[in-house]
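We begin with a single chain expressed as structure tokens, specifically the form predicted on its own.
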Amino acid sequence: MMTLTKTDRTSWLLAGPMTLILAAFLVLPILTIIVVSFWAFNEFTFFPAFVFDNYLFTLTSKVTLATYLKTLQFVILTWVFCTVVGFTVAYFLAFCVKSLAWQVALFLLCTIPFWTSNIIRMISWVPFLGRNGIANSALMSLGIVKQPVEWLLFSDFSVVLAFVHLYALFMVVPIFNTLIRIDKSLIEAARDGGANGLQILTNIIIPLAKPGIMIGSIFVVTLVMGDFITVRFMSGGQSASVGRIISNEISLLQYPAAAADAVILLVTVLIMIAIMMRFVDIRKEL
């Protein structure tokens, strides 16, 4: 029989409180959702059972498949634009701003929009992109268009724009944290060896920034996959997402169906994260 040493007992005691918190607020809710996903329901109530109808309906529905494809489209577009914006801002802060004080000041400036509610920041685009909004007024006054551009608001464009606005900082922070750790002597040595700016960017900076890009990608992917309010408001009800399906099922008291969709969504997100983590070891950043 193996006996625990004093060091082992101390380690277990230190890890115990966090283990209990994770079990109570993470593991237990997920297990509850999984159990409820096998329950049955009707027009009036839901009740304990062990049926696969909720999963069969979700996995065989063409509407659900189309909704997942639309959600993945939002995820890919948002990830691409957030990566470009996040890397550009992080690169500017890490290599173009020499003063530490200015780096901190500009970084805090990037966080100012996050001091307000997500919904307020999202809705602020409505008067800007609307038919009689600032964007259309500027385009017509400059003679670029003769009539208001209809697709600026209540479209997939406005949804992706709102997503990028809401979640770009989640890409800036980890990439900036990675770039700031790069030894500047590597860049100087590359310049001394005759490398130009593009070669330094593609062969040194981007490879070393991969952990930060992956961490930011995990944040962006998970947030967009689970979002429902942005798609609802910014598309004007013309687009759907998996989060909206779950929200609608909850509003109709179809909790088992919503739980099944939540489990499928969780598995999908975990698979996407597992694929991303195969490209780079993000544990070096943690």
Given for the second form:
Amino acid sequence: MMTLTKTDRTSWLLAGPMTLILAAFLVLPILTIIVVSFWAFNEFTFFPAFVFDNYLFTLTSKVTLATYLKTLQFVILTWVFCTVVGFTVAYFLAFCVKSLAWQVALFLLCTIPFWTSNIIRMISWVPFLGRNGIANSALMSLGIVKQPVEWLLFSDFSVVLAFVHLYALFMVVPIFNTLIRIDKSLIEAARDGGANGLQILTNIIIPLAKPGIMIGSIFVVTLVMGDFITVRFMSGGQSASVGRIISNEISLLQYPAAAADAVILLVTVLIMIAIMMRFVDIRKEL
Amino acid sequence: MYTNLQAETDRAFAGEQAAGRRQQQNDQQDEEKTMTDTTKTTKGLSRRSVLKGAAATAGVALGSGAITGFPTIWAQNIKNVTLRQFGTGVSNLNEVAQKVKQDLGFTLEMTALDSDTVTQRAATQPKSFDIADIEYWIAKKVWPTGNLQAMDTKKIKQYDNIVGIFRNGKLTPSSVIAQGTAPHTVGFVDGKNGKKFVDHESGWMTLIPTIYNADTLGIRPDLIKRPITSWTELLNSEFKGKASILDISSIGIMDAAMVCEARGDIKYGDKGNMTKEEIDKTMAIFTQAKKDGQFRAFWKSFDESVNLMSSGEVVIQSMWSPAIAAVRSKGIDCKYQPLKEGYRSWGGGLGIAASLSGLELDAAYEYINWYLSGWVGGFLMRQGYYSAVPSTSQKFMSADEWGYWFEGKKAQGDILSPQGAVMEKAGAVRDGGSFEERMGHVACWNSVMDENQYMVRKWNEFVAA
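For comparison with the form predicted on its own, provide the form predicted in complex with its partner chain.
Up next: the whole complex, starting with the chain shown before.
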């Protein structure tokens, strides 16, 4: 073993606690999940074995494909709306609000809803969007519709709406963070060079905001991929998602099946993130 | 925590037990001699644990200075006992725990969970509870794990008064036994640690019945505005987008089967134990209905069903009796509609953890005897459930309450909930009528099927469809 220099030792000491925590609370549980995913189970218990049945069933079931497609649909829609909303809000905060005090104040305002539980924020949509809810009574008293609009609640619309509401801030924060660090003189130089607003946006601001957009996207994609409670409540239990399948399996004591599904989900999400990282090298550009 | 308590009670016992240890061993041998043939033939572990139980009983008997009769001295120690009970929300009520403390002196800790989680816990975490308050179909699933011990019916004072449904399956001598997991079919085993269910009153009961009811569809008469008489109405296109079914596969499939059978689409051999083909057909019909937009939502928890109904999102759905009461208590018209094809029924009971012994086991028997002695029964019946021993419950209800809830008579005055809220105004009659009328028209019991895993897969496909 080579002798450690002082800086080496310091870096080991600094990295040590985090390494231990990650090993104990992340790597170990994931390894356990992987091991259990090969176990066998019956109605009330599961036991060590080495079988591929859990994977085989999931990978060959029609439901899996349909569920993944549905979940991906939620991911894409949520991502699109979150990005648009997140970027717009961040742009407003970074460029339209001039004073730092106001920027901070408005930014904090964005986080106020996060002081309550996200389940509460989600469920509060239910009475709002319902058949006799505020949205429908407003639409009807304005004479826009005669019958209550049914698809407002317990539909894909309501699921995506809740997702966007819950996760838009995860976009706002990182995008705001990158936008605020854009050198204002770059924009001035572009304007001096004759660029119009749209050109500045597409040629300077968006490229420079890419790392922020990507970090926000990773948040949104992973959160939506793993969600089970929002889909259940907002679709009225009528839509499936990968997370719901896993939670169903757990409630039916099918832990090995749930573990196998969790592993498949994990791999899927890792692949998605790997693909996203191909577009933006976060470490280089941050 | 359990071990701490055990240690404490063990210490408290030590003095008394030391004095009578020799005597106790003699008693143990006597006990052994009087044991039934069935226990003698089961060798090894089970036999040993039977002996352990017997020893503990003998110890208590000695400690109290009385071999039979009500133990008095250990009533001092029993105050230190804590029994941990878990079960579904219906009967895990704080009022019961408070009353136990008051009447029996020991502490009852209650945890309320949904039925899936209850099954899971009973099957996988035997050390996490002392008393399991589970449904009979859960017992069928959980019993083979060996996490529960059978109860000696000789120690159950009210055993002879328990309703026939839980003993020989018959409400009255002429009753026809309904399909599904009828409670008496999983109510008895062949010995304290017996694994196999037996079809007669063997003297070893798996669960002591506590609470049961007959379920049907709940409707909003104010929004439907016409009489509903059949399960077929759940899929009637008139209620397109306004119907709901519960998303608990084992119960949901049964409601679905009631509908399919009523429509004449499928003729089942046993709705409680369907063949793969029957499951496929049932789910095909409901998947089509789902795709056609028949359902507004599926519900999984009690409060979801209440909200769906009271908000008017849904006008007809599978529902549980207290949910109906909850909707009505908001001043919204809601009816627990009796249907001509009959009810889907369920029953729950208390089971004792296999690990329980000594003072805790005695406390558990005390608790169960107390449970059947009437106060809890009255409390539960005033919420619309039935108790296992109606005759004792009657003593804790007013004549009017008894008339309304049990006999199906018109209420003379306002009917109050146990908490004192007005549930029904004077003049009201219970939906479905009397005990005999309701429990006499059970078409099927909640159950767990032989093809359960297949059914669950199909149900998941239905939800994902």
